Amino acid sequence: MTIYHLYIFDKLGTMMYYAEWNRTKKSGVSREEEAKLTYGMLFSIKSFVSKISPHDPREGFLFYKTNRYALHYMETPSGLKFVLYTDTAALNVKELLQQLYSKIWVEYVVRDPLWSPGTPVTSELFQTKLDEFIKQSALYSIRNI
């Protein structure tokens, strides 16, 4: 299984952080433009799911899968949004995102006295710990294409 890239957005849709690992194909637009498109798509899908769901959409939208990749989504109660792109065989990604939030985001961003909410994350310690966390997960592998 392969992890391609990760977006972290705040409740207003500002890209807080971006990282990539095994991404081989670029989109052809700037990272900021791609982030805006990703966030807009998520906003639309969440709205669509909440309107047509026959059940109480408490959990709402969690992921979607195409024949080439899967997008996994987790939103915290504070409105922080984690978006992880993986290959289609990835399992237990919800648990990975929950651990990423509690063990990495909270520990190395929220508790960082130099970070202000609403600003992009630039901490090298966070970047290092995130990279270690992702590479140690069962989902991470280097894809030979």
Given for the second form:
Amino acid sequence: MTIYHLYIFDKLGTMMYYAEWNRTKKSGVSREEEAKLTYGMLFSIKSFVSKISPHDPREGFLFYKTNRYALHYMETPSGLKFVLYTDTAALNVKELLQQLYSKIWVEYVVRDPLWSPGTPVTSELFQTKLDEFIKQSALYSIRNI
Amino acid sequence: MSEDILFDFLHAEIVNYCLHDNNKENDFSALEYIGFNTGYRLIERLTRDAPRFKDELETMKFICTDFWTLIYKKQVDNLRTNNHGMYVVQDKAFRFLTRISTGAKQLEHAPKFVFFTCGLVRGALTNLGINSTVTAEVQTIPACKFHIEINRN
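Having looked at the form predicted alone, could you now put up the form predicted in complex with its partner chain?
Below is the whole assembly, all chains and molecules, this chain first.
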């Protein structure tokens, strides 16, 4: 199991943060462009899922999977969106994202007085803590080729 | 937990309000004054069951243990004195600095987050009968040193 990369968007679709670990293939467009495309796709999937659902969609869109990778999506009540790319064997990513939000984002971004809401995160402390958190997680440690 | 976070956010907003609203980037007096009044009142509440302090050092010890624990949920890491009215209080993980990155750029912002506490300590000491000057220095985030100079006259 492995973790490729992570996007964090706010409720307006601004890319708050991007980090990558084991990503090997570049998309060929700039990071900003890629973020916009990703957000647009997620936005479409979200509305598609809620329209097409045969019953009341409680949490709505959670993840999708291709042959080679999986995309996990978590949205907080405040509209913050965490998007994590892993391989297809990854388990319990939902819990991981929940922890990432409550233990890393809330602690080191929201509680940082030098961060103003709605702006991309530049804090090195957050960067370090996020990296530690991801590398400690069980998902990161085992790599299958 | 929730009351801690409330105080942290309120403090950060007070700092912003005092420094940015009137373009007073380097004027920390308002911030210090708010701290002073808070400390002055707080000490009445804190010492209502305490006996009188024997001497100056005992008062300082009270500030470093009980007072600090109430506000910052920890004791100070180090208290030093030259026995001539100079005290240095060191906190290796000062609460208002623990969520800030360590870096030269962030270090410039550090003074904003320590002046309230300078006033707080000065106000507390004043109400205990000790006139003092309190300054702070931050060399590496999140450690902070408070210099307390007792004014004798």
